[in-house]
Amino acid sequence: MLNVENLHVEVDGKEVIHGVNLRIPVGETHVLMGPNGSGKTTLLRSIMGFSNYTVTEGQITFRGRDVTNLPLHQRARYGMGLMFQRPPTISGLKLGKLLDVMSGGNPTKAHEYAEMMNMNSFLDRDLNANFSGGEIKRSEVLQLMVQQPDFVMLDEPESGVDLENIVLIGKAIAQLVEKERHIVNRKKSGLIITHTGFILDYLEADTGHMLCNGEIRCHGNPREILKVIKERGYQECIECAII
C-alpha cells in the first residue's frame, strides 16, 4: 500500500524529517509513537502532500505509484485520507453539504454514516465552528468515511476525546481499515499516530514505530513498544535501537 524510503522533509527551511524508512503492506494497520516535537504530524502530512513540506530527498510510493511530487488533491483521488489533529474552522461551509459533494452523488449513504457518528444535528452547521473535541474527531471520522479512502491516516484521533466518544470513534476506525475481515480479505490500511494508546483498546495494529528527532528509531509489537515507553520512557527506546 505505502512504501517510505529515505525520506528528508524540510519545512521553513529546517530539515524536520531524516531518512524516513516506512512500509505499510495492503491489510495492515501500524500505529507511530514520540515524544512532541518528534516529526509525527510532519511525516503524515508530507506522505499526503501539503505544499509547504518540501521533500528534499527520498521517495513516497502509493499502490505502486510514485506520488512524490504529486498535488494533495491528487493523493486523495489515488486514495488517501487524513484525519487532522486540529482541523480549522471554516465558516460558511455546511458539514452535511461538503458530505454531499464528498459522496460523489451518494448523499443518502453520507446521511447514514451521519446517523452513526451521531453527528445529524450537526449536518446545517459551519465545518467545526463551536465544535467540542469530540464533536471535531467525529466529524473528521465521518469524512473519512464518507470519502473511503484506502489509506486512512489518523492524527491522534483519541487526542480530547471523552470516553464514550473514544468509544464510537475506535469502532468507526476499526471499520474504515476493515478489522472485521481476515487481513487476507482486507484492502485498507491505516497509519494511527498515538501519544496515549487508547485507541489499540478498540482495534488492534500490525506494527509499531516510534519516531524521534524525526527518525524512525524502533518497530516491533505496539503494546510491547508502548508498554516500554509509560514505564522507562522515550529515552529507553531511543537506547535500545543505537545498541
Contents of the next structure:
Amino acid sequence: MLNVENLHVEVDGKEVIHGVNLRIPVGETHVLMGPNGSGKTTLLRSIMGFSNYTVTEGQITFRGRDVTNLPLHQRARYGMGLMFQRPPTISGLKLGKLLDVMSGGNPTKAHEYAEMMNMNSFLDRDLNANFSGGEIKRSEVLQLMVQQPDFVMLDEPESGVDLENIVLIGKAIAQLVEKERHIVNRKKSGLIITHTGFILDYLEADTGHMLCNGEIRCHGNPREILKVIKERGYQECIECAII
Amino acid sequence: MRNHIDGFEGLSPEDAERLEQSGIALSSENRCGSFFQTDQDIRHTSCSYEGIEMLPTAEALKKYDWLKDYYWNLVDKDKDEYTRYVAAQEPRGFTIIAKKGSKNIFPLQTCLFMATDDIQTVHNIIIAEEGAELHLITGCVSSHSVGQGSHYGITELYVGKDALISTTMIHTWGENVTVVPRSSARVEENGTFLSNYISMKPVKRVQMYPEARLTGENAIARFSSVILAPKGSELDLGQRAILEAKGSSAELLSRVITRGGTVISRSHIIGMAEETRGHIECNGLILEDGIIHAIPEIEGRLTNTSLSHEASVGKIAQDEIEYLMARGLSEEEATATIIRGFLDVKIQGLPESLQRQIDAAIDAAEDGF
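The form predicted together with its partner chain, contrasted with the form predicted on its own above:
So here's everything in the complex, that chain up top.
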C-alpha cells in the first residue's frame, strides 16, 4: 500500500526527518511511537503532502504510484486519509455542509455515519468551533468515514478523549481499517500515532515503529515496544544505534 | 398558477433576472404585498394582508395627518446635501403601517428600480404598531442598461412596543451607480429590529450609516451585512446602535470580502443605560488586493453596560485550505467552500423564506469569488 524510502523532510529550512524507510502492506495497520518532538506528526503530514513539509530526498510510493510530488488533494483522491490531532476551526463552514461537499451525490450515507458517531447535533455547527477533545475526534472519524480512504493515518486518536468516547472512536477506527474482515480479504491499511496504546484495545496492530529524532530506530511487536517504553522510558531508544 | 404583478411587465429578461437576484418575486406567490418604483414613477402598490397597509408615501401623507410626525423625524432633513436634495422633491417611496398585533407570514416586497441614467429618490416610512410583526424584503436594482445614476433613499423605521420589524435589503446596482441611503430606526420596549444588508454586485459608491436608537426597555437590534466588493467598488458602510434604555441589546455583524474593491466597515455601539449589552463582529477576507478598513467602536458610558467586539482582516488561512484538501477537495473547491461558509450568516428571528433569499443572493455571486 505505502512504501516510504529514504525520506528526508525539511520544515522551515531545517531537516527534521532523516532518511526514514517505512513499508505498510495492504490490509495491515502499523503503529508509530516515539517521544514528543521526534517527528511523528511531521512524518504523517509529509506522507499526506502538506505544503510546509519539503521532501529533499527519497520517495513516497502509494499503491504503486510515486506520489512524492503530488498535491495534497490528489493524494487524498488516490485514497489517503488523515485524522488531524488539532484541526483548524473554520468559522461559518458547517460540519454538515462539508460532509455534503465531500460525499457528492450521496449525503444520506453521511447522515447515517453522523448518527453512528453521535454527531447529528453538530451538523449545523461551525467546523471544530468550541468542540471538546472527544467531539473533535468524533468529527474527524466521521469525516474519514465519509471519505473512505484505503490508507488512513491517525494522529493520536485517543488523546483528550474520555473513556466512553474512546470505545466509540476505537470501534469506528477498527471499521475504517476493516478489522472485521479476515486479514486475507482486508483491503485497507492504517498508520496510527499513539503514546498510550489505549487504541490497541480496539484494533490489533501488525507492526510498531519507533521514531526518535527523525529516524526510525526499531520495528517490532507494538505491545512489546510500548511495554519497554513504559518500563524504561524512551532513553534506551534515543541511545539505541540505528538498526 | 403564477399571479403576475402589474408594473413588472416590459422588463427585459436580463432585468427580470436582476430583480429576482435581489429577492423580488415577479408573481405574488409567497409575498403578501408588493411595491414597485421605477426611477421616479410608482408603478405598483398592493397589499393583500388585512392588518398591514402599504401605500406610496405621498398618498400616505395626504391620507393620514398624524404621519407628518413620522416624516423627517428620525432622519434630519438638513443632515447633508443628499437629505436636502430628497427633501426638495415630491416624496416618492413607500409607507408601511403594520397595525397593532398584525403579523405577516409572507414578506412584503418593495423594489426600487433604476431604468435610466438619473437620480432616484425615495422616502420610506415603516411603522410596526404594538405587538405587530413585519417582514420586508427590498430589492434595489438598476437596469443592466443603466450607465450611471444615483439613488438617494431615506428610511425611517418605528418599531413599537413588543413589535418586530425585519428588513432585508439586497443591492444589485451597476458599476457606475452611486447609492446614498439614510436610515434610522427607533425601537420601543421589548421591540426587535433586524436589519440585513447584502451587496454582492459591482457598484460605484455606497455610503451609508444606518442607526437604531433603542429607546424602550429590553429592545433588541441586530444588524447583519454581507458584502462583496469587486474591483472599482467603493463601499463606506456603517451600522450604529444606541442603547438608551435599560436592558436593551445590540449585535452588529459584518462579513466583507474584497476582490479589489474598497470597503470601510464601520460599527458603533453606545451603551448609555443600565444592563445593556452589545457585541460587534467584523470580519474581512481579502481575496485580491483591495482595502478592507474595519472600524469597530464600542462606547460605554456607565458601569453597568457590557460591550465587546472582534474584528479580523486578512486572507484565508492556509491550514484551513489544506485541511479541506486532505479531504479530497481541490484548492479552488476548498477556497470556495471556506468563503461560502464565511458568508453564511444565519439570522435569528428571520422567516425561513427570507433566509433562503439571502442564501440565494450569496450563492448567485459564487462565480464572483
